[in-house]
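In the block that follows, a single chain appears as structure tokens, in the form predicted on its own.
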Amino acid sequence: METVYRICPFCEATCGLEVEVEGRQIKQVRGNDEDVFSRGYVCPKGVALGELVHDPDRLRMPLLKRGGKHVEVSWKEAFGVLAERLAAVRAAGGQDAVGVYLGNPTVHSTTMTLYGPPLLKALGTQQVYSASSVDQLPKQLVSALMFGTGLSVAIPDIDYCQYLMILGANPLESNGSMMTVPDVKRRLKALQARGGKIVVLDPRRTKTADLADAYHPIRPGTDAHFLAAVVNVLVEEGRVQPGRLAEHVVGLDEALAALAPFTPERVAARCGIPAETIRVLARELGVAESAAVYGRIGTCTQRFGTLANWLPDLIHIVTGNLDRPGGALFAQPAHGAGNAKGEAGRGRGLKMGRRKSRVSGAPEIFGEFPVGALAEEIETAGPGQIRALLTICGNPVLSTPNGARLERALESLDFMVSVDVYLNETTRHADLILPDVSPMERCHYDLAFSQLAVRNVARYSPAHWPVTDRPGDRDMMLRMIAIAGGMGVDADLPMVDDLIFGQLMQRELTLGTSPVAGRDPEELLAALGTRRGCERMLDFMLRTGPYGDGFGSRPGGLSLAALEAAPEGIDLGPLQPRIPEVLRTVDGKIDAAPAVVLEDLARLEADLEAQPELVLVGRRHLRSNNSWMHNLPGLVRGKVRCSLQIHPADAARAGIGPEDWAEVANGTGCVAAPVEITEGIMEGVVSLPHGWGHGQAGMGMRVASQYAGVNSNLLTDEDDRDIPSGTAVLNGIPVRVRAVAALQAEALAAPG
């Protein structure tokens, strides 16, 4: 028996795990009490690590579709098929005939994060899509417009905050999101214990709302209306106090003037929150010793997602809580983020409108198009039509709008290849599936989530089990990069890896502010020793990062060797003020009034007259972060979670009883689910969880098929998007609800 220390790769909390192993068997998983960040906390997902690693349904060899069925083939044959069929599609239609979809598990993989960009570069396609446009893109867009980069996200300083307002988020179930915060319940209770206050606004009375000091139901999709009125009150009552931020902000007066029409009296009926309550909450924000506003997926996946994510940071500026301890601060990750490279306080900013999608003219942001445009790009003939699709760690049939249309589009492709460990609702359409290694067979360092963390820490998990019977994750990605780059199936992989690393090193050597600027590359390579792949890149990034040893120029600084010697991680301290150094806008200022944001206010004002409808929202559960987790018995057993939550008054109007099933329908689709009548959801709102709808023919997920549920995204319209960001509207969707007989419900709920 041996104890191994890992970082949980299942969700954004990134908790430290203590794993008991015997040979290649996981015997027990518990929280690591010594972990510098999570301090022993672990949720049911982390405990299920062994179920994932040993899942008999998890793919271990490539699958090739022959005669309509998937059969195991050798890696050599798989890569040969990839090279041959990818070349054929590109020869016929050009580089843009190949599309790429990246699922959110890619950011939980160090290898995918580091080698994904070189793969996209080798493919050379502009047809790139990801889960970002059904998740967090408005938050990243606003951060880039205001502060200069998409991951310059202002994080609530939860450990020191005195007043925390939460909208469209349920961190007790999600473990935090776009805010990396293990053991959030303990941290929220500590906020209250020091005399602070937590206020939650949500259409549902969530577990987070139950913990809060105050809960206010709010109509879905009206967070921006409410927050605009909060700013209006702060201006009206003379509470605009940006303090030291004033010299670093441009456009503040313009932004405040643009919000003048959104008085509490005008927005109250639309939000479902009384005008006086809005005024009280605004005053509390204005006078708090320190305060932060945290909005998450409910504020992102709605028709006004960009506005709903701009306004919290505007409030932070107005109240002087941006870049202030206890307010909203910027993380300083050890590996050196984009807002820590180059000239401090100045950069290139965000370039928008570089190109639009071929069919509907959807905007490209951060190098990708909205995933709502993917199906039409596959279906519509003409130059640039997608004829081959690569999906990496994603299940867009379940997670993106109008999955039924996308599924039909996938069937029309000439070639589809998926990198995934399951034969799921999406990969069952693939001609070729390449499985990744298990979490125990790869190294792990959180490149993305350390940029969103509530405390600066650095932690590393080396691969524990060697990969002996297949290519490792690095070699699989390098082989794909070589094939995409035209080097063939027999390319020299160490040479390809050297080329990729050489580009990373060269960029750093040419930065005048780098601790290795102008140094001899051979000297640095010698200092890196025998490391290759992710480990070599990580070591280089850490040593040239803000805490690094600078390859000798900063003795005692951080390196990968230092992290290997500290399996519990290294604590780098609480978040600290970083303005103006953190800014990467062209003029070195915070843009409080981005043009694309202000232009969208007219649409928000017009929506004030919208009439209330019955609308659908999603929800999360602590045991269900992604659809693949539904194949792990420990995460699905117990109470049925894929139910329709409905308020008693709405149930009575629809003639729905507590034991009934209900049909939920609109112009896009129709599903049926068992009913959960509860006063924990506001009247006029119903809720279905995301990520369900399993059991189709050809799948290889036996446990998930037994807990099929229904796909709520069959009801979402792929053309309904937040205008500035292109993010799909998954919350606040108008629906009709009625009771249905058991047999009819069974037919409606049947997959496909």
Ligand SMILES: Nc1nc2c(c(=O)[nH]1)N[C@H]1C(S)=C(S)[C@@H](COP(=O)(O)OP(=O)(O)OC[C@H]3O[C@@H](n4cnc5c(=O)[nH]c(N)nc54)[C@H](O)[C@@H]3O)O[C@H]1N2
The other form holds:
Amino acid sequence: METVYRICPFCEATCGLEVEVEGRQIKQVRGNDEDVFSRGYVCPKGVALGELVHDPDRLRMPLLKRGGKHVEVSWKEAFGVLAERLAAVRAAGGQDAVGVYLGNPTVHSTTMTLYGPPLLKALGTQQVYSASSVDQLPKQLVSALMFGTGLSVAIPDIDYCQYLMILGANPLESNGSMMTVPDVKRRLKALQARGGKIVVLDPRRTKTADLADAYHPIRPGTDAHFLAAVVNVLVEEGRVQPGRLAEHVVGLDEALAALAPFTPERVAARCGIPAETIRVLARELGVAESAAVYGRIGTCTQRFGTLANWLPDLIHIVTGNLDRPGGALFAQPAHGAGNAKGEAGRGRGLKMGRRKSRVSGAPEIFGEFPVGALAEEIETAGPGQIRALLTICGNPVLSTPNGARLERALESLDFMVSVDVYLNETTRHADLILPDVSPMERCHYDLAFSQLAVRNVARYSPAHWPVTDRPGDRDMMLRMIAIAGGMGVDADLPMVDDLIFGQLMQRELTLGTSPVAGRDPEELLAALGTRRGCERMLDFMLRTGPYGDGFGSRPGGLSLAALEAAPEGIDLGPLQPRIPEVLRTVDGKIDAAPAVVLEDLARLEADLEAQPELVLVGRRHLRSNNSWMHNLPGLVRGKVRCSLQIHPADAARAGIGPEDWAEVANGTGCVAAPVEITEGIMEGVVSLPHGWGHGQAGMGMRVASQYAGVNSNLLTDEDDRDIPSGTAVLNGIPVRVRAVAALQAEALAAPG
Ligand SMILES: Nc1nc2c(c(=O)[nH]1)N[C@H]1C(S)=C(S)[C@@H](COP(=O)(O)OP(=O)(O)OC[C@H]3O[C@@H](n4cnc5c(=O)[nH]c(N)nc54)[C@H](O)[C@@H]3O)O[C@H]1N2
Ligand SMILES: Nc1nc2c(c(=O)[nH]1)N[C@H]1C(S)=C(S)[C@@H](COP(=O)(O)OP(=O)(O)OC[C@H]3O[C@@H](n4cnc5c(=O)[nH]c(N)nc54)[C@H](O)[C@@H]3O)O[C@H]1N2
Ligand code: SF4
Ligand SMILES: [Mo]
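Switch from the form predicted on its own to the form predicted together with the named molecule and print that structure.
Time for the whole complex; same chain goes first.
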């Protein structure tokens, strides 16, 4: 028996795990009590690491579709097919004929995070899509517009905060998102224990709402209305107190004036929250010793995602809580985030809309188009039409709107290749599937989540088991990069890796502000020794980062070796104020009133007149993770999770009883699910979790197929998007419900 320490790669909490292994077998997984960040916390998904690693259905060899069936082939054959088919598609349609979709676990894999960008560059395609546009894109867009980079996200300083308002997030199930916060429950309870207050606004009375000091049901899609009214009250009552921020902000008066139409009295009915309650909440925010407003999925994947993500930061400015301990602060990760590079306090800002998508003219943001536009880009003929698709760590058939249309589009492709670990709803359409290694066979450092963490920490897990019978994930990516870059199937991979690293190093050396500016590259290469791949890049980034040893110029500073020697991680302390140094906007100011955001207020005002209808929202469960952990028996056992939550009054109106199944339908699609009649959801709102709908022909997930459930994204409309960000509207979807029993009776009565 051997104990191995690893960072859990499954969700954003990044818990430290203590894994007992015997040879290549995981025997037990526990939380690592010594971990400087998670301090022993673990959830059932982390405990299921062994089930995932040893899952007999996890792919171990490349699969090639022959005569409609997937068969195992050698890696050599797989790469040969990839090279030949990609070349054929590009010869006929050019580089944009190859589309790419990057799914969520891409960001949880250090290898994919580091080698994904060079792969996109080698492909040279403009047809890039990702799970961002069914997730956090609105938050990243407003962060870039206001502060200069898409990962300059103001994070609630949860460990010091005295008043936390949570909208559209349920961290007690999700373990937090766009806020890396292991053991969130303990931290929330500590907030309360020091006299602080937590307020939750959600259409469902969630576990987080139960823990909170106050819970207010809110109509889906009306967070922006509500928050705009909160700002108005702060203005009206003379509580605009940006303090030291004032000199760093432009556009504040303009922003406040633009919100004037949204008084509590005008938004109350639409939000389902009394005007007086809105006033009370605004006052509480205004007088709190420190406060943060945290919105997540419910505020992002909705009709006014951009506005609903701008307003929290505007409130942070108005109340002086931005960049103040206990308010919302910017992380300072060890590897050197984009907002720690180059000239301090100034940068290039965000350039968006440099091009438009071919069919619906959606603007590019951060180099990608909204995934809602993917199917139309595959189906619509003309220059730039996608004829081949590469998916990496993605299951868009279940995760993106109108999965049925996307499946038809995938079937019409000339070639599809997926890098994945399962033969699932999406990859079953692929001609070629390249299996990834398990988390035990790759190194891990959280490049993305350390930028979103509630505390500055640095942790690293080396690959534990060597890969012998196949290319490792780095070599798989390098081979794909070589093929895409026209270097052929037999390219020398160490040479390709050297090229990629050389570019990374060159960029750093040319930054006048770098601790290694002007140094001899040969000397730095020598200092990096025999490290290659991710390890070499990480070591370089850490050493040139804000806490790094600067390759000798800052003795005692961080390096990969220091992290290797500390499997429990290195604590770098609480978040600290970083304004103005953190800013990377062109003028070095915080833009409180970005034009694309203010322009959207007309749409918000028009929505005040909308008539209430029955709408669908999503939800998450602790023992589930998007679409792909349903093959692990330890997680899916027990009560049926893919049920329709419905309020008793709505159930009664639709004639639905507690033992019934309900049909949920709208103009996009129709599904049926068992119901859970509960007071825990607002009247006029029903909820289905996403990520279910397994069990189609041609899949290879035997457990998941037995717990199939239905795909809630058969009901979401791919054309329905938050306008500024292009993010899909996945919450607040108009639907009709009726008892399936009634339906069957109708079918029986119908002639023939
Ligand atoms: N209706 C509705 N839809 C939603 C949401 C919602 O709340 N409601 N949430 C949205 C959100 S927030 C997200 S992030 C997206 C997720 O969207 P996706 O990322 O497209 O979907 P996932 O379910 O995360 O699927 C991950 C895929 O990666 C594979 N995978 C897992 N581990 C690895 C690995 O180590 N390597 C490789 N190569 N592959 C791996 C899995 O088998 C699976 O195919 O879904 C979105 N869709
Ligand atoms: N166990 C588990 N953990 C996960 C995941 C998982 O699938 N399972 N997925 C991971 C991923 S990829 C992500 S992005 C995060 C997401 O993290 P969270 O955002 O915390 O996830 P949810 O639990 O979906 O919470 C969203 C809440 O928004 C509410 N809601 C829906 N519409 C609205 C609205 O219009 N306004 C308001 N105010 N509320 C609304 C829903 O009722 C729900 O309670 O979780 C991550 N962690
Ligand atoms: S909370 Fe997230 S990171 Fe922590 S053990 Fe669970 S899945 Fe892993
Ligand atoms: Mo997500």
